[in-house]
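The form predicted on its own is given below as one chain in C-alpha cells.
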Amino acid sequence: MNSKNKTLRIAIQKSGRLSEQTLELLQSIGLKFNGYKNRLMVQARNFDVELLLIRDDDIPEYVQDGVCELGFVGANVTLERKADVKVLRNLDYGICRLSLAVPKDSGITKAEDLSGKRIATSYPNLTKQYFEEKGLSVDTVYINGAVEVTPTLGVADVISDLVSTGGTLKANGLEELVSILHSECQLIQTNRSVSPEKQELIDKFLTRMEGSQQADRSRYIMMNAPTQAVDKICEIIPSLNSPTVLPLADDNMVAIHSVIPIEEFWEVMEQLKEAGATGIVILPIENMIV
C-alpha cells in the first residue's frame, strides 16, 4: 500500500484535454519522467513522486480513499462525484463551464421553461442539483458522451453538458441557455493521514506550485527614467516588492526593474510614460519563489 512507503502518489488524467498540461506543469516545476506513455505508472527521475495516470472520473475516488495523496482534475469531476477531498489550488487551465443547452427553436428561453422536460447529461448529480435548488422538476437522462446529439435523436429534449468554446453546440443546432456551474482543473489532497515524510513532499511540491503560477500571472519589467521621476515612477509600478534603482553612465538617468503582476502592465503602461519612462522592456518569468 502506497501508504507504507514515503513516495508521493499524484493522480492525473491518463489523456484527454488535462493530460497534456499538467504534464507540462509538472516539467515546469523541475518534475523529470521517462516515458510516461502508454503507461500507467511512472516514477519521477528526480522527486519522491510517482505519477498515477488513470480516467479523470476515477482520480476524486482515488485520492478520497488515499490511494493518491494528490490529484489534478476538473472541479466538475470532484463535484459530480461529491468526493470528499481538499482543494488546494485552482490552476487557471481546463477552463470550461456545466451548461444547458437547447436547440435553437425550441422557443426556450430561460431555466423555468425546462420544468417537466428530459436533460440529457454526463452529470446528473450538478444537474439535478441545480434544477432541486430551483424547486422544477425534471427528468435527466444519463448519456456517457456525444450528449450533443441526443435532441436531435430524440432521446432529451435538452443537454446539460461541458462547454468550452460553444463550437460543438453550434455545430449540433444547439444554443446555450445557462451556466450551471464554472469548471477549471484543481490540484486536491486527500482527507486521510499522510506520513510526516509524505506531508513535508506535499509541502516541497505546492512551494514549487506556487512559484510556478506566481511566475505565469507576473512579469520582469525594466525601463530607463530620468532621476527626478523615480519617486513617481515607483508609485505607479504595481510590484511585488519595492522596484530596484540602479545607476546608468548618465547621471540624470537610472534603471527601473520591477516584477509586476501581468494584468495591470497594461492599464498603467500609459502611466509610466507620461511619468517620463522610456526604453520600456517586458520579460516572461521562468520560474520565481516568493
The other form holds:
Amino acid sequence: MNSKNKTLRIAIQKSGRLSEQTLELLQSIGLKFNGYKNRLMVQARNFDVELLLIRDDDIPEYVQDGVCELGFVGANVTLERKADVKVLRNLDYGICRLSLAVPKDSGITKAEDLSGKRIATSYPNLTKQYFEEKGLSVDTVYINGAVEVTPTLGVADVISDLVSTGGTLKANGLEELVSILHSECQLIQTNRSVSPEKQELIDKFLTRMEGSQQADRSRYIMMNAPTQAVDKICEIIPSLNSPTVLPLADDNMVAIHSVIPIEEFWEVMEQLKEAGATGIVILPIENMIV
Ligand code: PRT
Ligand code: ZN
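Switching conditions: you have the form predicted on its own, so give me the form predicted together with ligand PRT.
Every chain and every other molecule in the complex is listed next, the one we just looked at coming first.
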C-alpha cells in the first residue's frame, strides 16, 4: 500500500504512446511538474500528487495493489491482466482495437475458420477468452513485440494484435479478420480503501478532469442577429444555460453568446444562418466548471 498518507500517487506510462497525452491532460487540469524526464517519481509543484512513471504493463497491478491510487492505462492492458480496479473515466485517446489478422489470400473469412490454428499474440488472455466464448479451441503463442512478422516466419498461422490505422498489418501482408476488443486510455482507481484525505484529493482531481473533458467537448459561440430573431435563435442553441444576449450600437441588432456541444456545431451553425445570424465565431474553451 502507498504509505505516504496524504499524497495521491498516480501511475502513468513513462515513455510510449500514452505518455504525452496523459501529461498534457494532467497539465490541462492545472498540475505543474518539474523535470519529469528520466525520473521514476515526480511530485507536482502545486497539488498533493506524485506521479509514478513506469511501463504501461505494470500500471494495472500497481493500482490494484494500492501502490498507486490512480492510473492512466489502456483498457487492453487492464483487461489482459485481469486487474481488480475501478474504471473511472474513458479518455478518448490511445484508441485502438485488438484484432485477429490473417495472411492475405489465406482464404480465411471468419473466426470459426481459425479452430485449431496457432495464434501469435501479446494478449493471450483476451484472445483465449474470445474463442472460449465462441466454443472454439485455438493455440496461442505468446510473443512480446513484432507479432506481425510471425506468420511470415512460420511461428504462427494468424495473429491477434492491436491495430489503429491498419498500416502495420498491410505492410506485413496481413488483413484484419475481426475486431475482438475496442480499447482507449482509461483512468483507473484502486479498489483498496483510501484515506478520507486522499478520497478528497481524488474527488477534486475528478472535478477538474470533468471540467477539462467538458471543455474539450464544447465550443464558445458568438454571433450577431436581428433583434426579432432572438427567440428563434435561442430555441436553436442547445446551450447549458440560457444564451447571453447583448445590445449593440444598432438597435435592430444584438450579439448572442453561448456554449454548445461540439458534435452539434455544424447542424446548429446552418440553422443559425438560416435564422438570420451573421458573423458567427466559434472559440475553443480552456476549462469549464459547471
Ligand atoms: O514501454 P511500455 O511497455 O510502457 O510501452 P509499450 O511498447 O508496451 O506500449 P505502447 O507505448 O506502444 O502503447 C501503449 C498503449 O497505447 C497500448 O497499450 C494501447 O492501449 C495504445 N495503443 C493505441 C497502441 C496502438 N494504438 C498501436 N497502434 N498500442 C500499440 N499499437 C501498435 C500495435 O501493437 C502494432 O504494432 O502499433 C502497431 C499498429 O499500428 P497501426 O497504426 O499500423 O495499425
Ligand atoms: Zn507495454
